[in-house]
Protein chains: 2
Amino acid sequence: MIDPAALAALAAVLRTGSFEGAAADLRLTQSAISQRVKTLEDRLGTALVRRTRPATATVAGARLLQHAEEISLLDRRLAADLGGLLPTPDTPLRIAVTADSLATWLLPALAAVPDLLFDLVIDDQDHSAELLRQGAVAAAVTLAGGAVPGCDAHALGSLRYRAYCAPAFAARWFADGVTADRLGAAPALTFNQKDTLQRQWVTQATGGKPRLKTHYIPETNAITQAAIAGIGWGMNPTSMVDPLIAAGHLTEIIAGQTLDTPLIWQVPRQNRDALADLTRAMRRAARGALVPA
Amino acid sequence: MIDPAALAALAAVLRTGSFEGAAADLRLTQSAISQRVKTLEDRLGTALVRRTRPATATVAGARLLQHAEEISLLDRRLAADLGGLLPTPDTPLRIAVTADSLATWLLPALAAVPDLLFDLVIDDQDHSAELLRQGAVAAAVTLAGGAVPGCDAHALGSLRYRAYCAPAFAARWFADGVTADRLGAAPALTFNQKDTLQRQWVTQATGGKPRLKTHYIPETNAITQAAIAGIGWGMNPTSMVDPLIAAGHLTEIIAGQTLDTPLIWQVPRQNRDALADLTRAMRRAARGALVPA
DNA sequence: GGTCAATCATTAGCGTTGCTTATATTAAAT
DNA sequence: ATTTAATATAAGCAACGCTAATGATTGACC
C-alpha cells in the first residue's frame, strides 16, 4: 500500500510545479515534501518528478498521480455516502471542461459549489471522453455527441456562437459580400485542429464548403484579440463578442447569422451522488446562460 | 482522508469476526487493534463494529469495507502497472464462485497463483452479477446467462453433472423405471431455491416437465452424504459422486445421462491488467477439468 | 564568466504517534 | 456465582516524520 501523506505530496508537486509550492499546498516545510517524495522514490526505485522548472511527472509518477485521482474520487463517494461524517477531502475535483465554457458561463456554476476545489483541464482535443473512460478526470463538459458508457449524461442547452471580424478586414475581404469563396479565401482564426465550428457555420450561413485558410490559436480570448488586430475573422460565444462589437472592436460577419453547440454534462455513475451539488450547479448556470436545446 | 492502517484493521476484524483473530493476521496486539478501531470510530462519530462473536458490522462500517475492498482494487491495478516495482498487497482478493465450482475444480485454479490471498464468497444466490456491478467482488464465477457489463467473459467449459441415489433409493422410488412422474415423486436434493439442475435433468431425461419435491440442502458434500443416507435423489459434478457410484454408496439414476452447465469466469475490464494471472490459471485449469463447451 | 536568486537535498534534533506489555473490564456460558 | 474468553484501558517506550538550519545545484543576468 503506496503511504498516502507520500502520495499526496507527490501530486501537490505535480499539481503546483514545485516542491515549495506543494509545500504550501499542504501547509508543510519544503523539506518535508523533499523527504515524501524522496522515500517513496526509493521505495519504488524509481523517479517520479523530473526536477525541472516546472516539476515535471515521470511516466511512474503520473501512474501515481491517476492512481491518487482515483483514491480521491472513492473518498469523495464514501463521504457523500456516510453524509458528513466525514468531511470532504480538500483534494482539487479534476473536471474537464471545454475552452469556450470556461471563457463564459462555467465559472459562475462553480462558484455556486464553494466547498469543492476545482482542477480544471482544458479539453483542447476532444479528449473528454478517453478522460472520463480512464477515470482521469471526474466529470466533463463536452459537445454533444460524445456519450460516454456508464456516464449520466445531462443535456445543459447550446453555447451561441457568433462571427466576427475587424471592420477593416470585413472591408476589405468581404467588400463585395460574404460568399463561401470569399470566407474561404479570408484568413480564420479557429482554435485547434478539432475546431470546426467555422466550417459548420459556413455551411450553415452560405451552403458552401469551402477549404479554410486558418490560424491556429488554442486559446479563446487570444482569438478575439487577433481579430481586433485584423489577423482574421474568428467565432466566440455571443457573451464574449457581443460587448466588442458594440463598442466598434468588431463587426458581425452576418448580422444575426449564428450557431448553437448543444453542450452536455457528464457524470460517471459511480460519481453521481458525491458530485449531486455540482450537476445541480452546473444545470442552474447552464439554464441561465446558455440557449435551451 | 481515512487512515489506511485503521482501515486495515477494521476489514481484519470484519473479515476474522474477532480483535484478535484481526490482530494475528496483521501480525499486531490485539490492543493495536482495538485502539485503531476506537480511534477510527471516535474521528467519524459512529460505531462500526457490533461487538458481538462474531463481530459485525454497522452500516457504517459495512461502507467503510466496500471502501476498503475498492481501494485495494486500485492498489492491485496500480502494481499491475508498475509491474513488480510495488509489492502486491497482502488483503485478499474477493473473488464470487459457485459451490460447486469451489468443490471439484477451482482450488487447483487458485493454487497456481501462490503470490495472492483470495476471500472466496459462495454465491448461493445468483447474486454475482450484483457483487460484480457494485464492486464487492474484484471477479467472479458465474453460470452462463448473467454476463455483467463492463465484464470481460471467459467462456471456462462446462460442468458435467450426474444425478444419482442410493441403491435402496432406486430399488424403491425407480424399481418400474425412471419416468418423469416417478421423479417427481421421489424427494429431491436440491442447493437452493435458485438451484434449476434437477428439472433440467428431468426434462432432458424424460422429456416431462414435473413439479419436483425436494428438500433444500445448501452444501454441496452435505447433499451426496443426504443421498448415501437415502433421503433423497440428488445431482453433483462427475468428479464429485463418481468415486461413491464406483465404491458402490450410490448409483446412477440413468446411466450416462449427464448434463452440462457452462461456466463463465468474469473479470471487470478496469481490473483485466491486475488479475491477468488469475485469469490464465483459471481458463488452464477449467481447460483440464471442465467439458469444452 | 562570476555573481545572484531560486530551488531542491541533507542533516540534526525533537515531538507526536502508535505500538507493546500489562491489567482492568465486560459479557457469555456453565 | 464462577469461570472463561473476549475487548478496553493505561503506561511506557521506540520509531517515524516533521521543523529548522544549512548545503548543493541550477539557471539567469550583467
Second form
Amino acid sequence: MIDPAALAALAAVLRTGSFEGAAADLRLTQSAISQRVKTLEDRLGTALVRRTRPATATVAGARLLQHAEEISLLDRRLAADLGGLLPTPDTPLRIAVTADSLATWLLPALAAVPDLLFDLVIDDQDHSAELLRQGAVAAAVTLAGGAVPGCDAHALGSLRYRAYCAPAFAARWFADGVTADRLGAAPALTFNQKDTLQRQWVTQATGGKPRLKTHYIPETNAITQAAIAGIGWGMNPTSMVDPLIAAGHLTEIIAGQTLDTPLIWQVPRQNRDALADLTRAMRRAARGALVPA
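Follow the form predicted in complex with the DNA with the form predicted on its own, if you could.
What comes next is one chain alone, with no partners or other molecules.
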C-alpha cells in the first residue's frame, strides 16, 4: 500500500516541476514534501524524481504519476456517481496534445468540460503516443496508426496544412519555380527537431528529399509571424493561414498542395468512464474543425 500523502507529494513535484512548487500547491513546507518523496523512494528502493530544473520523473516516477492520476479520475467518477457527496480533487488532468491542435480546434473541447483542470503536455503528434506508453499522461492526441495497446482510439479527422511564405520571400527563392532543390535551399521554419511536416510536404509535392535548412521556432503562431516577416517558409493549419493568404500577407508556395495529418484521441481503458465527457467533447470539437477521416 502506497501512502496517499507521499503519492500526492510526488505527483505535485512532477506536476509543478519543483519541490518548492509542490509545497506551495499542497500548502506544506518544502522539507515536508522532500521527506515524503524520500520516504517513498526509500520504501520502493528506487529514485522517482530527477532533481533537475524542472524536476522530471524517472521511469518508476512516471508510472506512479500515472497511478496518482488514475486514482484522481476514479475519485471524480465516484463523486459524480454519488451526486456530488464526495469532494472533487483539484488535480489537473495531464494530457498530451499537439501545439497546432491547441492553436486551432482543441480549446472548445476543453471548455466543454469545466469540472476538469488540465495540465497540457505539448508534443508532436508522432511522439505523443510514446508519452502514453510511458504512463506520463492520462490521454493523448496522437497520429493515426500509432495505437497504444490497452487504449481506446477515437478517430478525430485530419488537420490540413498549407505551405506558405511572404510574397517577397517567394520572389527571392521561387522566382524560377518551386523545386526540391529550391525548397532545400530556402530557409524553413520548423517547430522542433521532431517536426517532420516540412519534409513530408516537400516529398509529396516534388518527389524529392532534400536536406532542409531551417530555423527552429517552438510556437505555432510565432512560425506564422516569422513567415510574414520573411524569415523563412513554413507550414501551419489552413484555418490559421488562409485568412493571411487572402489578405496578401502570405502566399501559398504551391497552390492547392496541402498535407493532411490524421489524428486520433487515445484513452487508456481504465480511464474510459472517467474521461467519457472529455472524449465526447474532443470528438464533437474535431467534427467541426478537422477534415473528415
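Because the structure is predicted, anything quoted here is derived from the model rather than measured. Positions refer to the first chain, counted from 1. Between two forms, the rigid core is the largest collection of C-alphas that superpose within 1.5 Å.
> Inspect the rigid-core superposition and answer whether the C-alpha of V13 shifts by 2 angstroms or more between these two forms.
V13: C-alpha displaced by 2 Å or more between these two forms.
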